[in-house]
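Just the one chain here, laid out as structure tokens, in the form predicted on its own.
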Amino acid sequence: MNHLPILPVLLPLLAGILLLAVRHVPLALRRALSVAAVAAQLALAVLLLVRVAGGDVLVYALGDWAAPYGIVLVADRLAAWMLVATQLVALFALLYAVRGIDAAGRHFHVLFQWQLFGLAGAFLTGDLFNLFVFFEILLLASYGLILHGGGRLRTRAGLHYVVINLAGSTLFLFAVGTLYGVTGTLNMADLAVKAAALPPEHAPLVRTAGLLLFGVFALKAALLPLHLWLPAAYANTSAPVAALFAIMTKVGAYAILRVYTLVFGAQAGPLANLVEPWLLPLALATAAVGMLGVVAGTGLRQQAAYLVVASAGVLLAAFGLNSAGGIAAGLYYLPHTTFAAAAFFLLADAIAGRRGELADRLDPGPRIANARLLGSLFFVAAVVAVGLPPLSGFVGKFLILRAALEHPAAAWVLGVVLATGLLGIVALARSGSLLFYRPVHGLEPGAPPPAIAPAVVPVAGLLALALAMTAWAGPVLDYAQATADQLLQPHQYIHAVLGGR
């Protein structure tokens, strides 16, 4: 039995189980092994996409007790391609914290740790009631790091977090129970088989239970209209935070497209296809309406937070397509769009801390230390963001773009991706210029601002990012249209976790 696809799941809990027995030791220690841990858990994750990179599906069974009787982990294509993505961002949101950040609580470290566990747990789980475990272990991580450093805006945008998931996971609970009553199983795999299978008289039930999940996967993907709770929490919380969050939606996202094509998928006899016509027009709604706050933001924060939610619906619109190229496009969007949020947060936190009381807000104000710096990196990560020439977000877009043209709604999607680049470019352009290129003379931004290569380093690290999906955009383009043809054939993947049985 290969052991590589439980590493990256053990790593982070046993680092994060190290600074706790460690929490009185020095900050700089503390840093210094959260940073080794977070590169540790990246190498890990470069070698188990290398691994799976040629169709292998790996398996490991927990006690050795085989599916769908004991828990598995499967690493295939999809699960690494997640880890890579979560693993760059946690690693340039982290050395954005160790700037000072961190020290406003006790135990970041530990919570940011035991996220990554609880995410790579959700991507590695080969198992629906497990899934549920791993959503549970990194919201509860993410409820003490959401909270980090307090203050009443924090607080307040963090309880309607908490609770709006809190009310999630209870569904879930309905939905896996309800799944097993019907079926006898939670193992995916076993699921995929079990669902073809269906008896008529079970299908309205399974029907309900997998609408239900739909449900949860939607709130964890900020889909319209459960979007809501996103923009406070994520434009309020600290900014390494945000960043990391900016891999959360993707987590719904990943479920939506693991279930949905592994369990209801085009061989689910009467359950095939499940929430095809739920899940491209609020996809669509969803990109509206994200793309409609960040022109009303007052704040850059603010509109970091809309934008997630924008990018949100633009890469389930992908996945709603339903074909092997909307899903190789969603994959190829799917690291862009999570990149270019996550410098977006750190960018609008280093500008803020040069405004004095105005912070991130959008009024004139006085001449920002460093602009010609933080302008250009501004710059940079709009065109990133909405998506213009010759960037990955061009690149992106234009896949979703071409992928869409043999879809009946063609001139939907064409139209709401096109109409909300546009506001993007709208409203970014009116931030910057207010920013950089209006300031008021006579007014002085009050203590001097912080060292700023701590602060542009890893927001330039997460473009750069961007940037090389750019530069290797085929070798990109060609994993992720190998990682949808893989999805579309589940074969492979039932074969691997069930064997002969």
Second form
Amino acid sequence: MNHLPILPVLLPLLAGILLLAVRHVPLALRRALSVAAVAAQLALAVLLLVRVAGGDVLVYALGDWAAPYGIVLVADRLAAWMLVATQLVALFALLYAVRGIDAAGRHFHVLFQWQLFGLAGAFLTGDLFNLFVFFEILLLASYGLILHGGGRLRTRAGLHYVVINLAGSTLFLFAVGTLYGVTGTLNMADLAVKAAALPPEHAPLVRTAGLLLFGVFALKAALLPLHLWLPAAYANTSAPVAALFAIMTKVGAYAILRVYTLVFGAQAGPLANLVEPWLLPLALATAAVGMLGVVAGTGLRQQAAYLVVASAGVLLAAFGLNSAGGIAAGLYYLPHTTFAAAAFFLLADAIAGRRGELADRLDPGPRIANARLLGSLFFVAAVVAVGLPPLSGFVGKFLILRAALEHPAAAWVLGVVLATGLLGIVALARSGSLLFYRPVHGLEPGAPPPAIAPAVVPVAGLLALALAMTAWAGPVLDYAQATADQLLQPHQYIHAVLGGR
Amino acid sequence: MEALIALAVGVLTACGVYLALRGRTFPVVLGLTLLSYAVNVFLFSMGRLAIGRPPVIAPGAAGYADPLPQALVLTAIVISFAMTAFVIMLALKAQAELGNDHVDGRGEP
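Any chance you could show the form predicted in complex with its partner chain after that form predicted on its own?
What follows is the whole complex; the chain from before opens it.
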């Protein structure tokens, strides 16, 4: 058996254990170890991507117990795509953290690795209960990370985050239990087979479970009205953690895409396209509310957090179109928006560190040191985030709009995406001009600013990724298109997992 | 027996939701605990309720209890146990830092 699919899951787990075991060695060594582990995971993810790009679905049966009785890991194009995006963001977030933020708590690197462990597992698993377990792993690590560094606001936001996610986990278990009680399986491929051949009298129960699951995934993806936990939690945590968490809402989007194309997709008999009536309207409302939050934001980090909500809305709207074009556009938009959000969080922290007591609040303040460099980066990040030409945000939004033209609700999609884009431009232009063009003379920021280069390199790296997605938009889009086609033909996945049965 | 279990799950869930919506951290933690009890019993009963049946192969057994939900419940119990411990510590930290036990940190002392 090919062991490649389990390596991205095993490596962060082992790296985390190793980092815990060597917690007394000098911090510099642990940092090097942590960065090396993430770099190795990135290499593995790329290897997996190359391996599955041709359309193969790699199945890894743990303990060699065949599905549906054993637990399987499944690597297809979508899983590899998500893994690469995750590891890229993680690498730059970690590079930002090793400047000194990681020293604020004892186990930052351990938690960081286990967060990646949970993320990789969630993307690769082919079993619904396993998905729950990996969700819990990534959540437990995220509970530790979100409180990293401490502080009153962070504790308060962290408490809300933990409680709402615990409630979400309970709902997840109710949904999983109901599905098992009716269909007798939790393997996603087997569930797809069972759902397609469901006796009509069982359909209402499975529909209930499917919609409960949708509620859980919507909570993770910050879909309206379950987005309220996100802005405070993301705005108040430390910058590298917030940057890494930019991928966390995408786990919810991934789960929605996976479950509602595979199990409750077009071929699911009475339950076909279960969430179609809900997903698109809610996603558009999320985009609108998120962007209004950006306009109303009183701090740069709060604006960045609301940008995450708005981008989750646009992303899920693309998936909600439920066509190959829409899903492909969403898959192009997903890594782009993750990079943009992560860059924004890091940049907001770098700017806040140069404004003394004002931090990231949007009030006129002292002249910022290195304003030219930070201002240019802010400009590029804003262009990427709101989707102005010529960068990747524009390509992503253009693809979504083009895919929406064939949809009956095209007017709504076009209207909301374009209007929120305009609002975003207004809000970020206002923030940028206030921060960089209107310094109050006579005010001094107090302490000398921290070194600029280590803070700027990760931000520039993330923005360079967005630039690369623009320059190589063709190959990236081809891959996204192939992924969408694979998702809409779930029999490949089912056949790979269940074999001839 | 089914009706009794269903009632127990329903009552536990209702109490859990009510408590989880309260304004102080202690009832919220209790509510989350009750919810996790409810979901554990629910998961367990999803393998159908049977009395005196072995879960794994035994000679001469008339029928079997479903072993999978038992394994699922075991996992769920461990996870919810760890989460409860974590949220209790967090609630204590919040009370120490915010000066009161309101979930928004601004109730009357």
